[in-house]
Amino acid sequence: MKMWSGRFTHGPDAEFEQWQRSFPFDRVLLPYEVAASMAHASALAKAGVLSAEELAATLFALDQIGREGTPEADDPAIEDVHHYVETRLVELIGEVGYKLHTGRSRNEQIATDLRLYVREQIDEVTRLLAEFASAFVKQAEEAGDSAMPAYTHLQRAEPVLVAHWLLAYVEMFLRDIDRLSDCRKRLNVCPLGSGAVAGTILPLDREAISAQLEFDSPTANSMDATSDRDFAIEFVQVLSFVALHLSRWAEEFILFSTAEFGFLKLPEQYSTGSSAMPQKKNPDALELIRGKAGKVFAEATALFVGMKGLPLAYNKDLQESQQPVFSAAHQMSSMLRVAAGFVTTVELNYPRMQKAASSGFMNAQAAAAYLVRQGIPFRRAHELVGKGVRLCVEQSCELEQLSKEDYALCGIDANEHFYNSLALEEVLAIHNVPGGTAASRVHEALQTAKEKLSQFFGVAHACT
């Protein structure tokens, strides 16, 4: 029977029927519209619409409703995963089952499951962003003092640590889940009790509905708790961050697994190879997230563009919300968990990242600032330094290989201090400044960074 068919006399047309069906979707709700619908009968067994007994029944019920799992979608005649339990319900109870219908309308029910399905999916994808960072943290400390370029323009710029280098991604990952954190917040609050638009016709406790489901309180107007979708919305950009995040991430290691780079090896188990090249292995997995990052993205923009013009309050064109939300959340669990393996797994090349770090004139900022400590102003430094450089380049050398007579005529006084001030442990030292890549910096920042990740999951896991 249609929850809403004794108006008609006509039945609907048989595509149209299939068409408008959210079933085959929302039915992964399942677990949350049992819940709210528990907290839900509590109320009305509070209100006095369901005996002490009714209520027992509906309880068990529904319970059993729950741990038989997410049904298949072969029933045309199911509309949603409201019509479903209430047909369920029906079955197992008989007519005390369309009582739990009182008070209640879709719109809000479809309204609460939502929130609290991106309630748990918040908290997964926070369990496994920290899980990814503290791979990064465990890599920044098996890296130790080991140096490599850092690049602006794609260009070789300044030495840093290779810890650093990583713990740069830790910090785009922590925001993430700062703002997955202030999502969180704003999307707690309770729908059950605003009815199709003006609120329940019974005196139900909101309050107490919304404590059982550990919401933080009720909604506070229903018009606007049966229409918002701000919260789906905020939801997927923050994934869109994530997912930008991890697509940049992938690029640069699949730029520094090239020969040309070498800066890493590419673990087999995240790897495939060439059906016609035999020496080939291609890092698909990163390609893979770098080209998902993408449909988070179009998830974000089609929330967007279907709330863009809906007057108060509900509309049908919501129920074209959920599938965006349950794709952009299906689509960033599975990156994660495949990101966390790869940086778990995979091999960086120190040695190559080292002399990498040695080369390229990147010692010339520290020969300015040398310079500079000895009185002379740091535009004039720069372009006695650069003199110098533009003398290596003629030469093919590097700035540490130039005589001191070379130095003169670039009109730089060399001596020992200033060669000294060119080797690559004085060139990272100098950066000691908080967020700078010297090494006693750098090792508060993994500190930092372990206790930050440690509230997740405990210490022991952050470090190891």
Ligand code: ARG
Second form
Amino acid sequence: MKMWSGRFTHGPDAEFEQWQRSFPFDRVLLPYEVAASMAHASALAKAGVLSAEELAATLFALDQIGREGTPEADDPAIEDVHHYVETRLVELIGEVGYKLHTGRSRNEQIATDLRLYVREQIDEVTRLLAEFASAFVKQAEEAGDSAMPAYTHLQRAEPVLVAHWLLAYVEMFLRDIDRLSDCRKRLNVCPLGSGAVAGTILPLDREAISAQLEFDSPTANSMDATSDRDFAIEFVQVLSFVALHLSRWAEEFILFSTAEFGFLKLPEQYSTGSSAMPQKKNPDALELIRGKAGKVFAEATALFVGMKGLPLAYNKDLQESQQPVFSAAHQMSSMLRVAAGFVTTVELNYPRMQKAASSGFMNAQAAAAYLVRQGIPFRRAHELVGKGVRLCVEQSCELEQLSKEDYALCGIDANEHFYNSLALEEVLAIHNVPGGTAASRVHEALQTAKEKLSQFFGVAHACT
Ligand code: ARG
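Complement to the form predicted alone: the form predicted in complex with the named molecule:
Below, the chain from earlier opens the complete complex, with every other chain and molecule after it.
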């Protein structure tokens, strides 16, 4: 039976009827629709609308509907997930099933179901992000005190510890976890009891309904509650941040996997070959992550554009807000699973990175810093070392290979201490500030990251 046919003399146009249905996609909301319906049924019983037996029968049937799960085949007679549950309920317990819709509206139901769905997705993405970040932490631990070049303008800039570089990604993903938790706080209010727009017509215990569904409180305004999708937009925007970070990571790893860099060996489990060129091993997993990131941004834009200019309160346009959320959440989970697998299995080429860290005059700033410690103003020291670099370029050598005499030509008194300051360990060690790449600072940062991540796992798993 339709949910709204009474006042109509004609049935809907056949094509329109099919076209406006949401069951083909909102079926994923079944578990949340069942949970919300159970909470509503209990409130109806408290309000005297359902007898104790009717409540028991309703809850029993709802539980069964939940356990049956979404039917395999789409039923064209079913309009949406709400209609499905009502139809199945009546099949199971007869006329009493029609009582469940007393004092409620699909407008508050869909708002509630979506919140429950997004809340669960937030928890899932948080878990996956924590696992992904832990894979970086593990690699950072394995890297020990190996060094690599850090780039600015994609030109060699200064050496850093490999662990320091890996922990940079951990920071991005920790921020994303924080964003998700922030989004969850605002999301966690319960629209049930808002009715179609003005609030339910029954004295339902909204506090109890909210508590049963583990919300923090009922929503404050029925008009906002039935039409608000900020939580969905916010969630997909946070996913866009994650996708942005994933795409930056994927791009850098692709670059570092090239023969030109050779900093990492692509894991065979996450690479494919070429049908034409027998020698090829391609970074498909990373490329697809980079590519799919754009799709997540697209879903965020679709949500924003879909909401723009909607007057209060519920409008059917809102039905269109579901698929972008489902699609973005689905994409994100699969991307994160692949990404975590990749980081877990990838092999970093430490000797090659270390070698790259020792060439390209990346100790120039450290040389200037040494001169500064001798009382030479930095601008002057910069100029003198720059002259040294020029000589090196002419002689195709590194700063530590330039002779005392050549340094004298540059105005530098190159004694033993000066040469010592050019060694890679020294260059790394002078970045001794919180957040810097000096080994002791990086070890501290590693511990902090581990502690932050450990809260997402059982003690034993704490990324050891
Ligand atoms: N399938 C609808 C949606 O997703 C449910 C709400 C329908 N409400 C209504 N007044 N027609 O938005």
